[in-house]
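Only one chain is given next, in structure tokens, and it is the form predicted on its own.
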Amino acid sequence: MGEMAYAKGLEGVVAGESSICRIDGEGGRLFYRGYSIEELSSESSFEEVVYLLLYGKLPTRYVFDEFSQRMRSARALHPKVVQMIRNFPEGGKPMELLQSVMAYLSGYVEHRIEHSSECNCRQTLHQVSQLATVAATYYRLKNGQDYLEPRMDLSHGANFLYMLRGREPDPDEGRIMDACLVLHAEHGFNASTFTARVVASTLSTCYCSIAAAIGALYGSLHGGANEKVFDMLERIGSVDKVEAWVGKAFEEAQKIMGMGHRIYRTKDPRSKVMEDFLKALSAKTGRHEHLDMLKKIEQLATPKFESKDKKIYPNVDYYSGSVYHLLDIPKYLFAPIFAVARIAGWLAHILEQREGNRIFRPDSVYTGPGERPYERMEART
């Protein structure tokens, strides 16, 4: 046997066939289903993208929305569920929450299929439906207020902000968080989403899947981007103290929080929708900080990382945190929403593996001593 090829990170390694989502990443596209992301984000709702990455194709009205009814029937949290959420240790982090309830709601769905290569996920639309009031329902609990019933009349996006705030957002508003739900609900063979086929690969159930694709997203590597870069900005205080930040940053050879990407050799398609949302909201609000900081440090950074032949240039988390802020969603809560949108992916991605699934098992190179004899402790030194 021939020695075996490595690449750390499996990066340029092919894990398996899809066709949820193509991602052209010299030329800056992402498609769901063969939908462009700019067409998805601007026409369609949550909703019917997670029908399209669940089933393959977008849906008739009537089919629609009978689909739309099941889902939003879905979000309602079981009593015992908000008690859970409630008792949750006072320390702990809303992702952390996030990943124990997971495993917590599959106790509160009727005729659950376990250990099956079958799953009744599509009927019960459980997790996609209800991780929203989860993270809402937490924010809520958080600041001393009750849990508050989900409305059927709202869109995703809307409902959620509804929930937050206790009081309907306006049309605006409920429109661009739904439509960045569409933009973060699916992405590929990213961390967390293999993370979720791995553990669908075994035939271990959609919640403990989508428990350990959590878990993957709560890594800071991952799912935490867009909460450094509002740290960032932070940090900074001023658009005047940005010209002098970046000169420093390249100096010291510093990262730039929400600039670059491991597949996007150009800016990232979801980062230009985001970014025409926050101009949309600034204005809507008249708070201009974040957006004017964002672009003069785009606008000074990106030559100076061309000139050293880099190509690095704003991610989808570059403006999503100061689009979260403006919509008055806090910082904790960036990541959970990360989790609220990508469930949908995850989920179509576990339905997938489990045709004609193959257990995944590869292979490692050993680096580990030679056979050796074993010592008895007496003769150790």
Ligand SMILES: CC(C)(COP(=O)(O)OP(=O)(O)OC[C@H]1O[C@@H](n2cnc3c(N)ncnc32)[C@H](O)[C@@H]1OP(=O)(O)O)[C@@H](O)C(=O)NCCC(=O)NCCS
The other form holds:
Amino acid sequence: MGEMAYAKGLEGVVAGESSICRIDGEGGRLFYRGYSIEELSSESSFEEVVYLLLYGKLPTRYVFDEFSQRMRSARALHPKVVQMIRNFPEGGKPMELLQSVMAYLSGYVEHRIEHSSECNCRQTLHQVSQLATVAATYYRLKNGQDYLEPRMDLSHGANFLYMLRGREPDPDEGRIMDACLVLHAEHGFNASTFTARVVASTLSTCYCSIAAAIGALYGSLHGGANEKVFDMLERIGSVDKVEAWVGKAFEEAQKIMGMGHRIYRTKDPRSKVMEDFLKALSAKTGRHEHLDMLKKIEQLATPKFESKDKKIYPNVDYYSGSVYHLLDIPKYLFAPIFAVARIAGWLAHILEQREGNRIFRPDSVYTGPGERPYERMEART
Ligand SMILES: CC(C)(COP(=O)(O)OP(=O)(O)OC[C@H]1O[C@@H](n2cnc3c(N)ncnc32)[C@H](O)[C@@H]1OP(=O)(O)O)[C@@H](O)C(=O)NCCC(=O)NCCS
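Starting from the form predicted on its own shown above, please give the structure in the form predicted together with this ligand.
So here's everything in the complex, that chain up top.
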């Protein structure tokens, strides 16, 4: 074997083939199965996008009605799953709960393939539907409320808000929540999706592959970034303090959360759609503080990055936390919402991985000591 190239963080390394998602990092474009994210987020529901990701094409009306019915009827939780959420230690974090519940859910799937630990996940849509109910139920129980049966007549996003609030959201809010799920549903070989594929490549179950992906999404460089953006805004406090804060952040070479991306060399197309949602919700609620601060940070930071020849622009997380905030969703649910959406992409990738599977097994550059004589314990210093 010749000398192998090493790329820290696997940057530029091609780790597989996929027909699910195309990202044009230079042009700032994103496509699921060939359809642009702008069109999908304005025209399609999350359920339609789940179908698109899993089956590779947009559904006809007839097919969609059946699919949506199937997805919606898989929303309700088994009482033992509710019990598990109730029993989760108070100090546990919601992403840790989602990760644990995901593996536990596999025991409650209705349609297992006979004589196999494998579930027929494309058919049952069990995990995709349940994750939203798990996240909403976690919120409800934490707030001293009871489990609420999901509604069959609402979209995935609107039902999620309904479960959090106990009342139906207005149609604009339901639509925005659903579109946020569309925007987060898929994004190529990112860290969590790659994790899902690595685990799937060992022929593990989709539940365990997804549980591993949730663990990867948990980190603040991935799904935890919008919480950090929210903290940043809370620390800054008001728009008049932004200029001093940005100056200090650059002096101290601090990362500005919600900015930068491994692939995008321009503004993330999802952040543009998110910005529009934030504008709409700010106008509707009269709450402009976050929007004003984010716009000002962006205006000040962008030329500073450009002057250093760094292509760092807002990513999807820059505006998303503030959108959720205006939908009255608490910060601790931001990352779980990302998982509720991205599970669609994870599942599509797991299925694709299984089609032409070869187990992942990269190499590493050894930097440890050369062979050396063993020292018995008495001789060690
Ligand atoms: C997304 C992210 C993890 C991509 O990481 P990456 O491709 O490994 O890029 P790096 O972290 O190596 O950054 C490359 C350079 O840009 C700088 N940089 C990247 N993102 C930055 C940010 N948000 N603020 C300030 N500087 C940033 C790094 O400090 C580094 O500078 P250096 O070359 O002088 O050391 C990174 O941009 C980041 O940490 N962003 C903030 C967290 C975030 O928003 N994550 C959500 C992603 S959707």
